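A lone chain, given as structure tokens: the form predicted alone.
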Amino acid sequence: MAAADAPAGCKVVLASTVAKSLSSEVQEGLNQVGKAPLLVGFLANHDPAARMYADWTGKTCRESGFEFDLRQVDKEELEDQILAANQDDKVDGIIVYYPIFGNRQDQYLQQIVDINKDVEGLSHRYVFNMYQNIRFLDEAKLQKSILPCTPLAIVKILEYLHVYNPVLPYGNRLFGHNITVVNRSEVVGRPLAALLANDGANVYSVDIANIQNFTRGSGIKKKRHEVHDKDGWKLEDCVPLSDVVISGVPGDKFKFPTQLLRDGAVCINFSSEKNFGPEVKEKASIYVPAIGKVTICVLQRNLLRLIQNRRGPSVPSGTATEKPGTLEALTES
């Protein structure tokens, strides 16, 4: 749906757009690298869903110049093939399409991913750093540490709404705004309330057993984000004090209540399903209605930063703010 059919208090943003202003900084990144990184997905399920990222993800990377290797396995296969990956020096970045098992088991996978290939930041020592709010690998902060796809492609999609506030310091942006998260996965939801909350924000992430409350305090002034339980909570107590509203409900029974939005409330959905209904463009300010073409430049973004990191610094420092769009700028967030 284009904008000029939207209401016109509402501006409905594709992900399209987002993700143009993107590739110019992945196109950049990738001219420095000097060869096309190599992509190997493994596909170890026949969840259609899946199926349809991981063709997307390759037809995506082949127009942009990186290379894709989708590798279909057997699930009792996947841990040698994981570790085979691992240790072949072409192979770059490495994506495994979950779930597999849907238990601790994918856990397990997750973890033996090479860090230095783990394009989607699953690994414990990426996962524990974006829990603490530690953003660099190393004390230098010369190595930026690798971020979960979904959640910061969200991010990057806030960024260029402006919801993201440039006056504030880098880490505090969010300061002010309230923001609902309807979704608590641990690939997603929570990582992506942790994120917000570590950037400024007050976060209310929903679940279907309760809330809880991802904050820094007031005034922001702790170092990272804490959570409380919002006992007796519902959607009514959260939705309306809240001008940014991110759902992610997979199931197709689900419908966002929009009559609970404030006025102006700016709506992202990054579910496969449409949790807003039509209706939405009657409140919202700005409605985002997918994401899927951002998370695949956030994946490109965080495969030219894992060659970075290996590599080592390039350039001088204060390269970055000099000249953005190389890859050392792919070092912000």
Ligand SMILES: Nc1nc(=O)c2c([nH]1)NC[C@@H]1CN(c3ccc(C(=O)N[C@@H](CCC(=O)O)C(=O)O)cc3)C=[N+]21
Given for the second form:
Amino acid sequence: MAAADAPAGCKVVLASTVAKSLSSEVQEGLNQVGKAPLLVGFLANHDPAARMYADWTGKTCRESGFEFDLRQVDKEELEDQILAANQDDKVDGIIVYYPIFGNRQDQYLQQIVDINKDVEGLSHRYVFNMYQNIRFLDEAKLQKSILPCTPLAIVKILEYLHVYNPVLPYGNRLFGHNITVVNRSEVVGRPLAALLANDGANVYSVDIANIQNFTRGSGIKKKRHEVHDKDGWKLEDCVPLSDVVISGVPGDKFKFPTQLLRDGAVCINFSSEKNFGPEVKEKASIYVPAIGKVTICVLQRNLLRLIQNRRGPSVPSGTATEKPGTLEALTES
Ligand SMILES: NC(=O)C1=CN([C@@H]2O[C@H](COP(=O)(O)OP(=O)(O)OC[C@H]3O[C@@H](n4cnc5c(N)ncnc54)[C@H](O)[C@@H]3O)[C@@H](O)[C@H]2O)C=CC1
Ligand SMILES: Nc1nc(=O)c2c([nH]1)NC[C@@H]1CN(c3ccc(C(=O)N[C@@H](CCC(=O)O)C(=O)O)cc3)C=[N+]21
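Now show me the form predicted in complex with the named molecule, since the one above was the form predicted alone.
Once more the chain from above appears, this time first in line as the rest of the complex follows.
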């Protein structure tokens, strides 16, 4: 499209741009750690999206000073393989690509990864901390808890876009924003809605069946979010209220109804498919078409955090302790 025909108002922000701003922080962490951390990936399914993501993670890791060992294993052998990697001192982090069995056995496998090697933050303790808005692992608030990579990548993008308002205190920086999240899976959509609401946003969480409101209440008086069903609500009810819309519907059938968007909304797609058609640029102020590169940066950041947590706190006096238990305290280096 010639520049003169381009929609005037919309800025397309690519994940690579946001990833660049995070990678200097990752490189700094890497220098402190003083070795190439080893991430082991277990692929036990034939999902092309998982394979693509795994190959891409390997390429990015090798380019940026990390080692990545992708192990293709039979699903019946995976349990023993994970336990062996838990025991292996050379292994710093473990990522298991899901779905494998596609049922509760997958939850079982998530819980057998050593919590000190769980780069995706899927262990019960990390998940509990996230939903309860508990940001540190220790009383002294020196060891940060681990957040799931894709939801945290979206938080990092919203910080980059200045949707997080630094004039407000840590932990309240999304106060005043209405955000629609289309996807409520346990791996991305539900944790994302909780994180955004814990930071002060009023979140509409949409799945195939219904819409829920995640909120800290009027004046964000509550310490952590609560959830209310919005009976009978549809996208038509929440999208026009939302200044940020985040969509992650799998498959190529779903197309987000862009005519419902508020003028100047910020739109982010995290699905492998393009949930927003090209016409999104006629309405949005900012459009982020994909986020994968940021997710991988956050994965590397989590791996460094695990190594730092394992080595024990060596936080310079007066940094982590000064900050209240906030997501920023958790997400800042
Ligand atoms: N970019 C990244 O870093 C990542 C991207 N993904 C991608 O995100 C997408 C979603 O992955 P998962 O959450 O694991 O999928 P999932 O299948 O577990 O969940 C899909 C969610 O979308 C909802 N949904 C489906 N159709 C809908 C509709 N028509 N209207 C409203 N809601 C609808 C479902 O109710 C469910 O909450 C996939 O394309 C996946 O490849 C997943 C993980 C990381
Ligand atoms: N334990 C676990 N964690 C995962 O995070 C996980 C998983 N298992 N199993 C498989 C799915 C799939 N997945 C994707 C990551 C990035 C893109 C993605 O969107 N990548 C490109 C788009 C690529 C393209 O345009 O084709 C991007 O964001 O720029 C898609 C899918 C993570 N997964």
